[in-house]
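Below you'll find only one chain, the form predicted on its own, shown as structure tokens.
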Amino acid sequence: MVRDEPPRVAVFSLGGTIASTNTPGVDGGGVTPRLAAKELLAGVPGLPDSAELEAVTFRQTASGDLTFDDLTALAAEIETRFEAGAAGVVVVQGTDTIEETSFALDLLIDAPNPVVVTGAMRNPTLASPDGPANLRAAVQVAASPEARGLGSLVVLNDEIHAARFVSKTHTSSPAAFRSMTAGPIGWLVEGRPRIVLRTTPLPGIPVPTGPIPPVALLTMCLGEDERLIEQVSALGYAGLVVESFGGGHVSARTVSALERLAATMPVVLASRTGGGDMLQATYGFPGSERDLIARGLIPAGYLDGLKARILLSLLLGNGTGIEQVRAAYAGV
């Protein structure tokens, strides 16, 4: 009897409070990104045997230093992967980022492979890091047939996220993680990965191959002004994305302001709650989603401002006209 060869698990590490350690005397005794990707896998018991591991050290940097053409490197690299015949892939990283990462990887990679974005909220220096059980976790879901076609993935905590939903919502929990609109979409359960709710796959975006040009990133608060929305084209923005209170509203001071600007790039509209859709046809104020709509501004759908921001960002970087950027967010 010929046994079935175990499925190829790529795992990137990018670093992040997972790879983290510190040296005494150095740092200033703080914990920085150290560990390479073998040592990290080396730090995980219980490893399936059922899974043939390749661990890569592509980045070991804080996550909030990296940037679009690390996403469009690392996508680039997921897709040499597949094509040779790797079932899934494991992206190991800090959390601060994780919701905007794997939300990237989600558009720009077009496999039904998964991939699986996890890392930690306790370093290995602690008494109960978490990075261990988040790492076998994830490796049993990116090896798990029921994974496929999920599109991007976030694994903490045993629970799975689908990278569109997702959120870091506590700054040190280990329970940080949470898809507000439409909860986990599954869970592990004995190691087995346990899929409830499937996504439908969302329409890709090519990598860029130059600049990505920079998006701006507004929220709105009580008494703002107009002034930092005048100033976004003469900063160099390409497109701004604003976090409205509630669902879709903004002060009626920066109305004429939104206008203007969205004559000459796509202005985005998205909810500064964290979840839920955007409305579109409920309220008539100056302000309201009807009146922003109505003034060119873009709704953002289910999408928060940070994931809003990305597609955005892509979609730009790729050429995108201001009506196929229209089409791409009525789409979600």
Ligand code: ASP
Contents of the next structure:
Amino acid sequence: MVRDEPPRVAVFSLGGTIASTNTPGVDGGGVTPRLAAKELLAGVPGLPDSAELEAVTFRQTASGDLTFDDLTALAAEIETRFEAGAAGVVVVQGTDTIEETSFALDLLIDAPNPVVVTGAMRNPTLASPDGPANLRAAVQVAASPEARGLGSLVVLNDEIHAARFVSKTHTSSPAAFRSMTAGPIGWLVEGRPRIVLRTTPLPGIPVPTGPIPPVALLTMCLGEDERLIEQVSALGYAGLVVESFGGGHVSARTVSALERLAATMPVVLASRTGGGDMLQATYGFPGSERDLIARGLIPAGYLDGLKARILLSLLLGNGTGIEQVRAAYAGV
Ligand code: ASP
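Now show me the form predicted in complex with the ligand; what you just gave was the form predicted on its own.
Full complex below, order starting with the chain above.
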């Protein structure tokens, strides 16, 4: 009888809480990322023997130190694994930037194979660390044929989230990850991934080969004026994402500065609320979404500010012109 080969899953570790431990008397008593991919896998009870695992220590850092260069290098490595026959990939990293890195991988990786990003909220020195369970669940999803074609996924706390929707919403809870606009697209039960919602494919973005131009992110707040907006160009930014009030509103005091800037670089309008789609056709006051769109700002659809900034950075990294930038946001 011919037995099927088990699916191959490559596990890339980048550091973060899940890989953080300490040596008593060193590190000022704090934990730092030091466990390699092999050590992380060795600490997971009940890993599925239905998958063949390859451990790759790719970086060992706090996730706030990751850069676009790290992500483009990781995307290229992942594509290489898929070309060599891997069924899926798990990326293990700090949770602080998972909502950004997972979305960047979603845009950069073209293959239908699952890319599953995970981490932990409780480090291995604490009671009941969540890393081993999250890593096991991520491997189970990455090895699952059902998870193909869904883009990049984020798996923590036995929930499966689409990268385009997920946010970190708590500083310490193991249930920190939520998808405010759409909810999780599935969960795990007894180690089985259950997918209940299927996302539509995102238009892919080629992996940029040169430097990625800087994109600023500004959150509008009560009483804000135009001073920061007026510095964006002088500071060398190539684009701006504005996290506006509500469905796409700013103070009337900032409108002229935003209009001037939008005549020179892409200015994308997202919401600071953390959920929902940008309005486009409701309000008419100065600084409303209708007013800002008429002045050249680009509504971000359902992308929050962090994800809208990732998209704009990668588009500009490919030298994309303003009309294609507009079209990319119109597609979400
Ligand atoms: N607190 C973070 C974590 O949850 C640290 C990091 O993002 O590297 O992993």
